[in-house]
Amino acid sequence: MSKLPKDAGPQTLAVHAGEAPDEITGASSPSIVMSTTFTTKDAEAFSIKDFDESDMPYIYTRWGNPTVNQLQDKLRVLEGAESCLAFASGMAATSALLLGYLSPGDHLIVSDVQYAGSAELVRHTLPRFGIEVTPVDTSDVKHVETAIRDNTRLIFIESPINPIIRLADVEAIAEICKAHDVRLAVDSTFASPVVSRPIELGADFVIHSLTKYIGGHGDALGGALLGPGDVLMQLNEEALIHYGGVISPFNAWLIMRGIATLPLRMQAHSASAMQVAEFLESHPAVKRVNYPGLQSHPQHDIALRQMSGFSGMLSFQVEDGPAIAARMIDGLRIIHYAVSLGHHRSLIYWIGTDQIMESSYRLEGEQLAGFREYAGDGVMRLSVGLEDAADLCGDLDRVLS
């Protein structure tokens, strides 16, 4: 790793952290080490438990790879974490933490709304393994504290939350966790380390889908789990080596290349998203806009405290969303009607409330009412890319008017 000044800025860290010129070739850019296996100096050892990593740091790419390690070092520095593990996807990182850290009889508190894949994992899979799960509205810290039990081991939240862009007060929840000896994990995919750094706010673990803002170009799947070195060392053996959710060195290299422009991209995403959000909020066809940068957002004050910029994600309500979504498929000229987010291209997708309740959340009562406050019968989830904001507003106006 290059010897950087301790006070190096975020853009300098994004370019140089985890990297150094190649000692043999002098290459300035990181090399891609695609080899799956490495020659060893030990004639007998076969399990990773038997190898001395200080003498033989690389044995088999599922156990460790130079390119992947560079990516992990860069992410660790950017997030301010002790350690980082990179995975094949964001869901692989989430599964590694939940399945590797929790055991039968443990209790998990999760947000009642979160990324659909995570929501389905905690609701459908974890209970089969004897892990108790309680979904709560994490925008209200009282609900979080009330849900804590003697066997609660982890609280897992998102901020901002997918897809309704609701926030959680990470610092306040972290204080509750410390008071009850419970660990806190934050999925910070919508923010990236540029916009929010949950570990500085008191969180223990941070999860990213590297596929999104950190990679930034929609061409490489990846995920990351950051946190205490001792815990991640244990998870490396069980949740990465044994579960096998290993990131390709080529994907690690692509994502590392994307990180070099992450601070610049996040500034542009945030600036354009604010312009688009203000345009949508004034549009007669739009009923509500959810964007942390707007003063109308219920948690705008939290956004000001724990976010640097407001990222490029927003959602908005319209009348007859399915009909407008159908118009978008053929009518949009710049924005792509597609799932995913955080790419340099703008992406939009309709998420119907009834459909996602049936497939992922299954909320009732106050929790369902809380979701509908942000989503109504459904939301258009918009990932604002790097195009000119005026062009994006014009594109949206064509299909909304």
Ligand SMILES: Cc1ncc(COP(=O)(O)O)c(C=O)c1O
Given for the second form:
Amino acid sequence: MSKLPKDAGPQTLAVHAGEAPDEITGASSPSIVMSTTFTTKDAEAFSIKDFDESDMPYIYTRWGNPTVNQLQDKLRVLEGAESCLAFASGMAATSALLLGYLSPGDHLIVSDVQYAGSAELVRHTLPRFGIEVTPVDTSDVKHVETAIRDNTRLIFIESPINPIIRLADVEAIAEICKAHDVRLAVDSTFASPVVSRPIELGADFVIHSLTKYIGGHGDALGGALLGPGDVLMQLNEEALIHYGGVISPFNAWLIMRGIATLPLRMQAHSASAMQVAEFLESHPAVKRVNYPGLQSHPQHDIALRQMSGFSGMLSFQVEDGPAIAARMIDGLRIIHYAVSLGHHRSLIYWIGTDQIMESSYRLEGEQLAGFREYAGDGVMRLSVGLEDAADLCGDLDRVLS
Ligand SMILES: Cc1ncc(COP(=O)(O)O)c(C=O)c1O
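Could the form predicted together with the ligand be given as well, to go with the form predicted alone?
Next comes the full complex, this chain leading.
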């Protein structure tokens, strides 16, 4: 890693960052270190606090592992962050930040709509630990600023938002956070570091489900939290070593292998998603398409400013979603009717508005109207994979027409 030129481009970094030929064998590809324990030269130490890491970097895989470290280094470089911690899943990374960084009496502002797991965690778990939560429509910075209180410690947003593909102006929210001495965390799973780099836009923390674009092949769960080194060092002990949600070295290795092609994959995902979005927008059975690359997206201007390519995620509204979803299960020949996203295979899933409101917050007035505009009666969430775009359009046409 240290030998890489300082001005190396994103594709070079995706291939080489965090890696180097093995010093003993000369192996060009990283080896997987599956060992859970490492021999020690200290006869008595038994807690991580007793070890001097400069002497003995590895003791036990829950405390640190060479393959996991390589993944963390690669992600840190790609995201432009000071530090990175890898976890067993995206939810382990999210819960590590929320439960490790916040304390009873703290106030958290979250997006009214989020990935259902995160929304349920903030709605059900955090209040049990005395953490107050306020949901807001984060597409309007005025709602975010109005919700800030004296005890607000963190604002946690998603952009683009799962599943309605609404964006947040990360730069504008980061400025508000700085003015009020509040930290900003962005779940950037739908974008990946190739499409959006929230830390460069002023965010303090970035969360990724590595299970999605970063791993890219639908065969390894993982998560990452990126941010300032001092905070992550504290979270490492409490939220990683003690809660124990560490990633398997095998998954870390698979995800690293996926990252080598991330910039190329994201270009292909973005190009195909644009073609599929345009096809859907002109389809008589489709009422509305939410894709940041379309001029019809209400926040297309934010996408042009804050995204590089528009990723492969889109959602669309149809007349009778549940009936079409039922038809898709047997009728689709290429796209898999399945949850998850960011894989080389295209995936589609129907998410009803009642389901979104069940897991997320129920806002009222202007903010509810904003949500309804994107969600309608529900959305088909489509993760455009790496197949030929024309084949994907044909597959969708078969079940929509
Ligand atoms: C935006 C977002 N964040 C976090 C997660 C959780 O990731 P994982 O399934 O790896 O725990 C998901 C999962 O779908 C997601 O879509």
